[in-house]
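Presented below, as structure tokens, is a lone chain in the form predicted on its own.
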Amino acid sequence: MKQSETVFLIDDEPALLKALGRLLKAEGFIVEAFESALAFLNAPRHAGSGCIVLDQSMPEMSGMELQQRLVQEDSALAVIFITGNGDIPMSVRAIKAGAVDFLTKPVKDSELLAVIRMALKKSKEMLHSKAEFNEWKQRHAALSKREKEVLVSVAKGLPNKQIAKELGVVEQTIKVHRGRVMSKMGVDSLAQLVIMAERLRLK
């Protein structure tokens, strides 16, 4: 099955970029190559799923520094480090910051391709999660002030009777608001509502 996601290669060794590019294109991947992290940052941002195969040791900006920038930008591009002089503490930092893997040169083609496919799957999952989160934010913004209050109380696990008492209304009114909240937020269970509230940091 042919791949369509983009793989970004960032390395200051032109020969390696050429060799990796040839390998990945033969596998059906769309490939974009850059000889520095700054060159990548200066290029237009990729909106779809994809991954970055990144060298750690490069002039001007290291691979770790680029990874930090991508984390700050909330990028959905998955990162794979491939380096000739990495060490265990460095690899641990990279993985903790979200890297899919930290490979040491020379890397077997089969190993690299397996990790790239894993990274592309992770990128798709991150894109889906971001889209879902943005949808939840929009739905929450469309709630009335009272509905937002009820949502927070329900997510805390408070019973309708207690919520009604705290908000100074009758219990039936809370039941109505609760139904509207569930409908507007697009959920059909309390568990889903709690998860949504936690991700939106409403509790």
Contents of the next structure:
Amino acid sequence: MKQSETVFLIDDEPALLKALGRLLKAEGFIVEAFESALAFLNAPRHAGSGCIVLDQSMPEMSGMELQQRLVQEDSALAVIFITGNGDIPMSVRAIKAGAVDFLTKPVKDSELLAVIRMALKKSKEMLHSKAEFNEWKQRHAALSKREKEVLVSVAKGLPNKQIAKELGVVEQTIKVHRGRVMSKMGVDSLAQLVIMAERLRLK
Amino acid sequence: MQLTHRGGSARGKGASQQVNWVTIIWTMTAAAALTLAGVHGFVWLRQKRQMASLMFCLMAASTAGMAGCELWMMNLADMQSYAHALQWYNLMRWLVTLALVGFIHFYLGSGRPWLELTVCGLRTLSLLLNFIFSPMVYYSSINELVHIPFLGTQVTIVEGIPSPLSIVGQLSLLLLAAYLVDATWRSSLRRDKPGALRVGLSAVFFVLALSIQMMFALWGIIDMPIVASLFFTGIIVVMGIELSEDMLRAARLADELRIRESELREERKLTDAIFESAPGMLYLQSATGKMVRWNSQHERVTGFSNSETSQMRAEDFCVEAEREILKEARSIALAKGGNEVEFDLARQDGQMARHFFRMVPVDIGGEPHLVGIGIDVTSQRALAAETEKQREQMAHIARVASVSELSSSLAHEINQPLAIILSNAQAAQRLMAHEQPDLNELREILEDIVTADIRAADVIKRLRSILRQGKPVLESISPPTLFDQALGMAQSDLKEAGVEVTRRHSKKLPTLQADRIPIEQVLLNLIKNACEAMQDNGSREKLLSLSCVNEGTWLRFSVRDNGHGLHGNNQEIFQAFHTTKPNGLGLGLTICQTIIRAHGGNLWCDRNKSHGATFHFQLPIVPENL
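I've shown you the form predicted on its own. Could you give me the structure of the form predicted together with the partner chain?
Up next: the whole complex, starting with the chain shown before.
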């Protein structure tokens, strides 16, 4: 089966870079190999989903440092660490920072491929939720001032009567605002609205 | 025979009845002499060994006798009685002479025995002649007894032609004077009697004066009665004074002696206290090891009672195997003024206790002795053994730690080629599954697998040689290859840390005779330390420079970094468990130093002027033809 997803390989050992590249190409991945983290950063950024198979111990910039840079950039690329002599504290730190897995050399192909697939899936999800988030942000921006106030109060779980009292209007008005907010934000239920408010940090 | 009154008016018997100067002087002389005789006789009775006092007593008593006889003779009127009295008088003279010789003999102790015998012999001969040639030996013919005035009274003297035999008496007097001069001279040379000169010279003076007076009187040059007792009294007085001074001196000495004795008693008390206060056994023994004095600790420690100890020798307290050691230590102590020795003390109950002994020679009663102290060091020795054991354990831990550190870095080294091999092989497997496998690609894969495999094998070979057991094997090593090897092993660390390495050494360096692996380990360790020291350099470039310099008899290797420098002083850095690393054991440099020292070299470090530190080690250059 042919796959068209991209895998980035970053390792300071050229022979290993070559071997892993062969393996992944044989599986139909698009492989981009870099001999250092800086070389990767200097290359044009990939916009779509994808994953990085990253060597932890490298000169100049370590794998962990690169991962931090990517987190800062809010990148959708999923990171898999691969290391010669990793220890538990190191792997815990990597996973906490969002790495998909922390593998030890030498890695079996089946294991590596499974992790890569998982990572690609995660990358797609990240890309999707990023897009959804941006959509929500735009919709929220389109709300009127009063609608935004009503949205915050509804998300807090206050009843209409109390919201009306706080905003100094009649309950009926609130009901109208609420219906408009739901339709403008494109949600069907109160639960969906609350989750959205949470993601947008509207409290 | 007629009694003739000569010169002046004779006052006859009536005058002799009066108290006159002659009677007073001679009576007092006799009384004084008797008193002195009594005093010194008493002294002699108390102290029988004081023969000088006895002689003095005899001399004084016979001088008193002489004085009596002289006074008697001066008052006699008939020849018969005179001769009789003269015999008594001669007996007294004989006694006086003998006692004088005896006194000098005992008091000065310097008379020549043959002179003493001659003087006594002559005087005895004179006495015997006097008895044989009665009534008088002094005169060959006696004219008459005459009365002459003397000290305001009339006294009797003899007038006659002196006999040649009287020369014996004169000779004995002169010989006595000679004897006295000789004894005085010899005694004053010895300087042991402060009064010798006074006694001797005054005796000589009085004897010579007497001799002259006697001659004059005998030959009728002057008319004088016999007054020898006065001269002898003079001698007695001088001698008496001297003896009294001797007695005073003796009393003073006795006082001093008492003081010294009490001082000695206190000194003894003090030494007793010192003996008892010693922290261990304190003893005094003869040069042959006989026990002379010891403290109560000795009894407590050895278990032998004091009476048993007094019969024992020092080596009896020593276990048999170490007796010769003790004997040797003793002779060295005697020869060199002190020594120390340690041996197992054999207690009476058969147990042993390690003791440390220190001894110092001391002369007691002219004999060499040893005074010493013995301290139980059993616990110290046990502690030292324990410390040694712990040190060995630490060394073992250090070895294990260095091996485990090594193996973890080697695991990394091996994992890398293994990962390459695995990935390549699995890539090949997947390529083979394709319908038309790319054979060129497969060939390349196989080549890469071979290369990676060789790399793994090298790593394993190195690991095996590092873990190799047994004696160090010296081999010829060229210094640049040492750098190559060490840098090869440190490659991943250097790369990871981003260190720039410079090497500096002349092309023609002598080869080293050393055990390759440990020396490589030392270099590796120093390189790794340098990398760690430069970890926090920040924007400052990380520079490591290695150099090797030929210093003639040494090759000096230096590893220089520009990191954070040294913490702690130079001694501390090489001490075990000194570490500045958060997870370090602090053994690396200690092990390095041990390795370099085992090769006869040195390892040290310097602070750089700007940043960081430089570690140096020297290894001796051994000529290859050796």
